[in-house]
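The data below hold one chain only, encoded as structure tokens and taken in the form predicted on its own.
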Amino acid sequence: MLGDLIPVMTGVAMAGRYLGQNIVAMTWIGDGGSSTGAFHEGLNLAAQQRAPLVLIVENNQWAYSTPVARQVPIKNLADRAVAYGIASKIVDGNDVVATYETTKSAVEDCRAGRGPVLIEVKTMRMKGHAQHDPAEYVPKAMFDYWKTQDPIARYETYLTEHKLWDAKKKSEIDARIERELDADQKFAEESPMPPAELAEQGVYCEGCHTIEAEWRRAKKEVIPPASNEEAVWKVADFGAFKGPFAPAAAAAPAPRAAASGGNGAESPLVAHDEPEVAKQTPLRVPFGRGPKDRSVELERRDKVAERPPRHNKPPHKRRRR
């Protein structure tokens, strides 16, 4: 839920691959959902372990009342895999036969060891959150570009452009999700309300089962001193800062005056003039900007800088009090 199955099927992965076994774990999030810490360190997780991890992010265009362009600063969710390093793909949510083998695809390469794999899907949520949500704030043109894509009504011509069903399937398929719904329906309708006692039963273990791991490697193997690991890593240059990041080097100033000793050599602490500092923009957000934030601040002191002196306007357009 928002995000917490994340680092858990993280975990699944790992532990199948602890294992010996080749499995490949799945979960999936919304947009609104992806913005929370656990999506982050799950993702994180995943991609340093590179555990064999299909995550698919509903983009669903909203997330609850926000739109996606105002809850991050990209225009694709995919684009936040390269921030970990992994693979990613987009996919049209609507679009059945794109969608499987997508994440086929994506599933094959998480059990070729190529680590984990984010997939978005573009869709749409064609109706609010819950019941009371009545998801007013869509505008109405959205919703009816999105009910042209409708991916039943898609897969159905899909089935029909290519032979897989004609219309004898297709109605006793139809006729037996309505059988099978009603059944259902009427199954739980008439079902007696269970007691009242049952809501405290099977919360806790009392005795009842031993809980124990199924341990299917032996138990010396992984635990200390045979699960110990010496620490053999090394860092090339111990992290200092180098590389295509550092700024280019710049011709040196002239020194201001240079302190001399006695024999006239110049001393090892020579100053030497500062390079000028450009004057830094103020940061600007794109909405909720109150009255004391900087940016603000220094936007008024700008526009009042700039308005031309009350006196220079003609006789004729000055205010009488």
Ligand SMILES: Cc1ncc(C[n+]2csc(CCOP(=O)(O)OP(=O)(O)O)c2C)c(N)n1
Given for the second form:
Amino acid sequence: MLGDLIPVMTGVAMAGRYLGQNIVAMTWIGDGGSSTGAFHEGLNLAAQQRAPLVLIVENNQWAYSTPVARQVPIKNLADRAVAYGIASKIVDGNDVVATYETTKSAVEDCRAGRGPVLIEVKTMRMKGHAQHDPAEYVPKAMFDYWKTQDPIARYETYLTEHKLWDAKKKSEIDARIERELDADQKFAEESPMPPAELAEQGVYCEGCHTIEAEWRRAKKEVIPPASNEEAVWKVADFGAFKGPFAPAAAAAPAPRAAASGGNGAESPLVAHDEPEVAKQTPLRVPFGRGPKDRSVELERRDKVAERPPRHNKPPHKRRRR
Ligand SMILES: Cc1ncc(C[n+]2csc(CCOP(=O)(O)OP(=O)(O)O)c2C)c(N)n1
Ligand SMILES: [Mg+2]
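Rather than the form predicted on its own that you just supplied, could I have the structure of the form predicted together with the named molecule?
To see the whole picture, the full complex is given below, headed by that same chain.
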């Protein structure tokens, strides 16, 4: 279910800290999924607990058939982070290296105990929401533009320009990919159909595994009556948040997040000014628009304004039918 992994992964991050594992939890959500209740509840919990959670918001501009501008009144989904008091970064999601570097630095921030980081990855969904969706609602020009931003082609250019590979290496990689795909396809197609009874097996463990928490700190530290011993893995500033609203950050606003390669701010906490408001589009319901729909009224007004006057006579002199 959309959004549910955010509270779950927040729990994983908190559990890791409790057990003394220096882990960072990472999960991702779509632009549409970021409008669910679970997203907001989970993110607030992560923020309040300063949980080591990296949340990637994949803004591919469509939530099934709904464009982002019709879903949220803000331009950058990263601006949501300000409301939770957490750091955020915006990255060009079709730039492989920028995405890697931004994510890596977010993981490092989390590991240093600075709390969650939200990364908005700007990209484009090049197909429908799923196999059954031909995505006919996406303007062709939009696909055409984003084809020129293909992340694989851009990364190949990067590798060539930085002399990290040559034509020989590329053809070796291409051949290996083809070989592996062919072998896997052959394996799948030649495998017998699984018996129907298998469908109900192996979903839940019914005692076939022993699941044990991996304690990396002494249990006596966290189990009463010794619970007031100092934690091994201390979280900086826990409960004393000095985030983007700190006066210093407000006095000297950090540069706004760039569309590529992170926010450019020195501090991992982005000093956001006012969230950027997206261009307003008239509200519209796709099916059964009624006369009270604002878009119907606006369209009608536009049409009336465009239409040349049909009658020269003033209305009271026109003959009634
Ligand atoms: C809690 C919940 N609400 C609604 C849905 C129905 N639903 C499935 S996909 C979708 C749109 C998701 O948009 P996005 O996250 O942007 O994914 P994309 O279309 O880009 O794949 C919705 C509303 C769901 N699966 N779960
Ligand atoms: Mg989407």
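Here the structure is a predicted model, which means the values were calculated and not measured. Positions refer to the first chain, counted from 1.
- Among the candidates 152, 112, 198, 217, the residue located at the hinge where one rigid part turns against the other between these two forms is 198.
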